[in-house]
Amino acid sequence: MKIKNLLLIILAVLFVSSTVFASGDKENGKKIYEKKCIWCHGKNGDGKGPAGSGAFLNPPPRDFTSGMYKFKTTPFDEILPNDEDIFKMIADGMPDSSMPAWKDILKEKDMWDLVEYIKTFAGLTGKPAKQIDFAKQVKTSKEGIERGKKLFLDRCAECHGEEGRGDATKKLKDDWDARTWPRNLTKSWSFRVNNNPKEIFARITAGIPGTLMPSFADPASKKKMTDEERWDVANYAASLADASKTIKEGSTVVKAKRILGNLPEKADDPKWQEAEPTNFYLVAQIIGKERFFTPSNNSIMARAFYNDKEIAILLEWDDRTKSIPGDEKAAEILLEGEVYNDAVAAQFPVTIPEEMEKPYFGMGDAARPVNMWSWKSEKKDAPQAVGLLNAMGFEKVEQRDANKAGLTAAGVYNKGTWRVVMKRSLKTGEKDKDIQFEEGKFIPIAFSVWDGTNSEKGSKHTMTTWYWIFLKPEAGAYVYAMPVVVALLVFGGCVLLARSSQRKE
């Protein structure tokens, strides 16, 4: 058989296989749905499964009975999504939400079967009559980015903010009455699909049905953009991704850099750019009383410096709202409850554990107490505040005087980002109450963050588990001298060997 004929047969088999998958077996899809999906999306596909309540998940699970799909590649005036759109959501999940990726658990055919069954909840049949046209894609260029920036500031900044951090102060709710937040475009890993310009173009073109994200291809819209303009905005939005905010797999250590002289005290000091950033996911606090399930903040970054006397830690996190209790503007975007302070805390064990045995990460335990540094944003009639406490569990907490312990903290809010510097002496006079920092040792550290406009207060907040902070020792002179010594020894040995060979000859 000729190679050409063999290739044609292989292609035909692949085409038939993909067609079979795409058509799907809804009976098998039902079996899989009732095993894997019913817990959130509910038996009837209405998003009211045992875990699907809006009190527990934000965003809430998709209501398949509505037939409305947020992330699709069909135009704004086309109700039907492509089967591939639904398949992609199942396979890849939705980052920064409770929808997991199933591609490592389910077979490809099973996922296509799920697609076919899920469509039955809304009686969706047939194929879409219209498709988004990606054929005229505009490649990224410096000039295009500049055009896209101007359009973005004019059409998109009112929700996404001037820097794309989603910090415009607007009250946003979807058609299901759930709180929604504009996407933070600087965090590429948090996009519901991904931040490929093609996917962003699809969102700009089709909008996100059921939300306040409109279609900018709709002729009836005052903000309508041409194909080329939408591609320019998509390319610009993709360019806003901030690599320094990427959460690297296996990155668990805040590396404190030793420097000479004074440590930076202000959060906006450019000196901080010399310290290596480490990012951590924030998760909702669900271990203590008054559990919390609907967070708005999703990550925190830490950098650190130290000298022979003190340590300074810069904590940075994106928060779409500057929460000021008593301020009318802050209250305008509140859905319910009260506006509380934005806040952050860093937690340490009182004693550096031996053999990596750490306290319980939720406020310590009776055998291993923790030391917690905290900072709160200002109120309308009160300045920022620094706090210090010791805890041996949620119920046994001792409030202490931060000033007496030499702990300081100050924060700055700028266009959707909080930056807070905490500083204290490496050693204190109360070794039984305060962490005593030691150079060259891995010291456990954990973080908590409160978004006051999301009604977060007390045990209602986001947090991390234990990670590490490491005071990296300054390299001694021998580190630099040893390579030179070794090189000289090798060179000397070569010279002696050469002379010995000449004598023998």
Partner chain sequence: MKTFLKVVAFSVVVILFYAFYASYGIPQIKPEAPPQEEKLDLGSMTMYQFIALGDKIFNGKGTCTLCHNPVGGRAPVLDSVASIALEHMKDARYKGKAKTAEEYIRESMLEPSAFVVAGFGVKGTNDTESPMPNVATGAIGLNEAEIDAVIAYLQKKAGTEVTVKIPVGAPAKEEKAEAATAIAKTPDELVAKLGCGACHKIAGQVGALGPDLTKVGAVRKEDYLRRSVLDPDADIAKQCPTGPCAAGMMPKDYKDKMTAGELEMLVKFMVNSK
Contents of the next structure:
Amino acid sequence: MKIKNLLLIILAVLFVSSTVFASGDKENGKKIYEKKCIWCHGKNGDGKGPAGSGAFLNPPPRDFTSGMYKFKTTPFDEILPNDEDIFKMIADGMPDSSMPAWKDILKEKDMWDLVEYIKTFAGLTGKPAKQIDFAKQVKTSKEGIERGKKLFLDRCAECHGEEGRGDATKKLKDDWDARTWPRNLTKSWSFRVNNNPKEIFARITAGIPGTLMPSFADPASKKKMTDEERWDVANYAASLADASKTIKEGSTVVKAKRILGNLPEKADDPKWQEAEPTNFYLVAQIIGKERFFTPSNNSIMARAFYNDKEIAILLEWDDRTKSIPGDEKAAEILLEGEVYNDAVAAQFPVTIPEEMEKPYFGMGDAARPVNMWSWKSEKKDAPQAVGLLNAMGFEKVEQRDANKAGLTAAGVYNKGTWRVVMKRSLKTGEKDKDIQFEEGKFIPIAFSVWDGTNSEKGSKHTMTTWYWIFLKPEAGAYVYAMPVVVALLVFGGCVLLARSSQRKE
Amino acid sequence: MKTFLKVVAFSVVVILFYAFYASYGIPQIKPEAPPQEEKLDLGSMTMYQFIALGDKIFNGKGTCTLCHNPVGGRAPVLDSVASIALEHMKDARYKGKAKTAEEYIRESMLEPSAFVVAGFGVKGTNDTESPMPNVATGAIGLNEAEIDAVIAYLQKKAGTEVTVKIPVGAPAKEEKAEAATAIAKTPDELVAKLGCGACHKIAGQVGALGPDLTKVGAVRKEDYLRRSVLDPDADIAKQCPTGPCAAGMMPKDYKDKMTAGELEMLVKFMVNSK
Amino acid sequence: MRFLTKAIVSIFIVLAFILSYPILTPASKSSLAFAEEVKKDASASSVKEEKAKDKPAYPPAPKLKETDYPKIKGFNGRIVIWLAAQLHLWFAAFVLAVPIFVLIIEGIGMATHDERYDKMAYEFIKISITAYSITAVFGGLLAISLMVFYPDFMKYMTGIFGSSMLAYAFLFFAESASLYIYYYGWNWLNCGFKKWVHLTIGLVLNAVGTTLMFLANAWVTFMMSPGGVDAQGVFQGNSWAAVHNFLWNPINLHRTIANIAYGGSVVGAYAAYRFLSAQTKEEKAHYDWMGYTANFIAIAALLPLPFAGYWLTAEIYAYSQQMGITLMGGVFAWLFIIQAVLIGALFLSANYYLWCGMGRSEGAVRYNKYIKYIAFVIIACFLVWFTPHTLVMTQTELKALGGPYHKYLGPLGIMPAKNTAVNIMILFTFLSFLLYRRANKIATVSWAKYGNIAQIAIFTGAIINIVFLGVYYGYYTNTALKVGSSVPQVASTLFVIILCMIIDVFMFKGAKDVAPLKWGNVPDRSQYALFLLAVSFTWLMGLMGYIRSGIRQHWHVYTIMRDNSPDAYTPTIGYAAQIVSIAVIIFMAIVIFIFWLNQISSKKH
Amino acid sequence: MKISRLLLAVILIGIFYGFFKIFFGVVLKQPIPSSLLTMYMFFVVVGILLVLSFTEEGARELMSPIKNLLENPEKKMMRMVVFVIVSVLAGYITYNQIKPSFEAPLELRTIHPAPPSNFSAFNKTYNLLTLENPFRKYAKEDPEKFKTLVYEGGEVYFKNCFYCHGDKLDGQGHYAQGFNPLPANFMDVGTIAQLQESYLFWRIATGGPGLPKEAAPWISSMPVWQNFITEEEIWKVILFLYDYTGYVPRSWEKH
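Just the form predicted alone so far, so send over the form predicted together with its partner chain.
Now the full complex is given, and it begins with the chain already shown.
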């Protein structure tokens, strides 16, 4: 009897408190909003906070006054999102955007209060009437993925690209006239929510309001798909995730492998698969000269081979647009401005630092120059170009002749991915100008990437800080002999110890 | 004896442990070297550093940019001097002996009048005499290594091949520098030390950028002269040999370069120059 | 005969000092002529000062060039001076410390009429007298090498400290005289009123010795926090201002306390060695007792040492924030991790020695079970104490933590946590000592039970207070007050130590022994704890010498006289550790030599 | 059953090791860096050995299994096996140490290096010892104005700094992961809470390239802010940083 009463009381308390939570405390929400959120979303929730106004953020912060929420689990014809949808955005944040996860510093109740306050900006009240039905979830299967692939090529590839790298063939902008980039489905870590099939299904079903991602459940749409079809596509999209593109925490070394014979010349040579890739985040150049805030690329992958004479580095990055200045097709998908070349550059110090002291990562400094290898995509009437320069800081740049230094570079664009091979002999004649590669030494390396369709040119580009490239030597006899010597010595020591101990007895 | 050895061995092991931990157990951070005090270490310099040094001298100690700048127009801009040197050497008015661009630039620094770019000569000499001082003397007093660094910098700037070699060994004119900082005993010494002659005609030197000071005592009072040394822009003379005098031309840091006694000596000397 | 040679050596060195004095002092050039010269030459560096005609008659600090530093092939000036200074310092510390507790021991011996004390005191002073001449030898060596390698610097320093150097020379005479009288008069002045005379001489000896150290400290601290000079290094003529510079007093206190602890540890090591090589039971008992007493003195001085260190650090910050940050946050941050390891080693070995010492009494068994808890607390505090603020991490670890800061260990890297740890460590070391004290005794007073309760209450209260202060000030208050927590923490620690000691003394007055104390009945292992103590202490002093000198960076005299020698750079900690280790080995070799001399001389008798 | 002291020591060491590994690594999700763990374990081992050996019997008991293994003629076989295992282990460790590996070298930098006593920015020279935030006084004199200044500082922050230092000032901004070293986490008690405002001013105005060598200026991504924002804006953003985090700038005045 007593236990029953207790349970009842607990239940009652839970019930009451949950309703309190659900209704939320707007005043508290407002207080938190004005401390933490106004900086991007603005005091009035219009997305025009200090960081929101002007082209500082890509994607721009959400405008709450429109009541339009991009990532929701209610159907396309239901304007209201679920509270949980908003809550989830606050708690978990949105990867690859400037929205952080707040759950580590805000209490759960505070976040619910925020949800309640945020809803007041649009003046929408009540609960959504309809819900997406997740009940008929189709488990992922080989056949299902095949079916999904077919549907994907038909319905989605126009924007998301044939292989899902978001390489759209048309111009895309959202309701606020901002350039939008379709999700690159191979980079699982860059999904705004996550790449769980269920979430993808929700996007396909409800669309992403405000953007050109439509609802495929809308009966009025020519591209309508059935529930089952949408699950198939979602499963297929989830399966596109490319594990080799995951950026491993703490992996900072481009692993150059020694091979016999010739190095692969072409970017699409299958031999490259034998080299272990390393991925790096690309971030916008916001450090010097004209700064850049709206990048479209976010990571680059590097592989390397070397033999006794040369080194070849394969740089691979997903770029949604092949930017060819002068080309009509390229101009078509441009939102504004001008099409420039796509380009990539690898930066090295001119001399390998003996200690930790390196050149300044932003193009070197007066005492320690850098050596920069670059490659530029073709123009309508010009072929791809290889560049070589030495720099002692942003301002002091010396253009050099890449041919003379024996530097070559060639790139191939394929379905949303650039692959560029850069090759040079390990040593050159000009010791105080060119990096001289050495085995077994950690050599600093950094990358820069330009997306010409995203108005990236000059100092506007994405980049990395210093990482390493390591030419791993074959293990010599020393490596095998030394452990044996140590083992023998230790063994001898043990025996001696035992002897002396016994003798004492 | 055995105890003794044991104790010694124990202590040595403890010491070694500490030494080992301090050397390998913690990160070894190399403290920053003391800030440079204009000291040249040519031995370990790369060409880049050498050029960077030239840059620093050109813009700093050498006081070159005082005149060689695009704004003031008091002397030619030297961005491409290394590439057009050959043209100058072919010029009929050229009086020097240089055969290469490098030699030409060095010559121009040591004997500025060997070639005067048209329009930049001392007024009235028809561009045969340069107002520029010999950079190896006076207040500028560059040593050979420093001159070489400036040449390297200029060659680099013009985009031509850098032909200068980094000199080996210590800079030659170490003592000179010391003499310059010593307290001057006579007005002549002081004028030489401060390099007044680079611009002014004074104490036997024949600068031709600033006003002639050989008879200044006749027209200016003591207070005026003292103020002019300490704060050059307080009063601006109307007429300089190269045209109207401009504010900001004379460096303002002479007050930091001399002692009170020296200042008084210099002022008295000028007052007496009638 | 030995007395003669020593006296001659000492006198020679003092003479060298005095003779070199006029050579080195510019003021000796007939002060009138000199003043004239200064008036003519001295660069009144800025014109604004031109009107100030009555400039003091001293030159500004010279601006040196690399060529101003003489080079001698095969010698690195800095290393020579480093070694000479360090060795001089060690011996000086030893020589100054020993008379302090010789005097104390002699006093105890006189009060208790226990002859062992008198015998031990005499043995110590005998050791110190050999060390005294070696100190002088290294002092002379240091002075000479400074003159050789840094002549301009020495010239400048003697210009300012001429008078105090003269005083130093005279005091050195006085010190020698009183030491010899004290030593050679030991047997003669050994009864009744004569003993009082002897004690008074001992007091004079200590007073003179301490003054000597204070004077030398003034020179050293002048280099760190110059006083009595203007920004150009022109001496204003007030010698007292130069001596009494900003860091003088903190260093004086720190060094005095450290010297006592250090002297104790070296004597402890000596006793340990004699114990290990003793042949008879009596000998073993004597040296065990001697080691115990020396260790006791060392630990008693060690406990307040961290507090003196904090004061010094606080004053360094107050003097110059830049110097402070160089010390604590910059390149040297890691040095304090090594220091923490060393001090931890000191505490551990001291405690271990106490625990082992409980084997001397049969009553101690009942306390054995508590030792593991004490050890646990001390180790835990120790781990907190050496947790660095900046962690050494691989890339993978760095990203796993999401930054170079560890959420839970990071706060252990800052001051309040360290203060808390060290206070608790001190309290538990004290607890070890309390247990040791009562191991062989059973209190007979009626209120013993309440006494125990009171002690436990005081301990618990203080620990709660210390932890609360540490946590509260560490994390819940603004940072300006952070260092502020250390004072109440220290106060509670001292409070516990004093109060518990008083209670204990009264409680065990007339207590009965469980069994007779068996001096000499300790394992050999415990003696190695004494060696560890001595070696760690020596090494630690060397390391602290490096940092005290290192925080001046490239200045001979901080912000006034620049070091432009090729050795002006600050060496890395590893390099310093190697030099210090070499110096320690040299020091040990000489100490062993002294002990050996002592042994053969006593054998003769 | 009474377990032997040696075994006890091994078990205790294992327990402590497990505690450090599991409690910090798994429960708190903040693993202890291996360099520190090594030192922790070293002293834990020392401590355990000290406790187990401070009595004569204890020490004997602790050593007896080893002594037995070394001396007992009957255990010859066992002895050899142990010796072989130990030497193979030593050889293996050596191999791991010297084989070429892609593990990047450790880069150590002082996070808060000693500042210079003077520095130049905005064509002026600042003396760090006396430099103070000119707006700080309004906190008392004119709280309304102070609030506005803090808000303006926030604007500066969110237009310039938050890409790296994060919306939450925790060093986890949008671009943070792309940088090495990671941007400073202002919420951590070890950063701005330990510093004076003048120090922050120096770091902001001169950025990465203004750092001394021990702080590895070549990899710091901190821009030279004097090129982008004004002196006043820097002081305001400093106000904002302290206001938002709730820390108080360190000062050396005696309170």
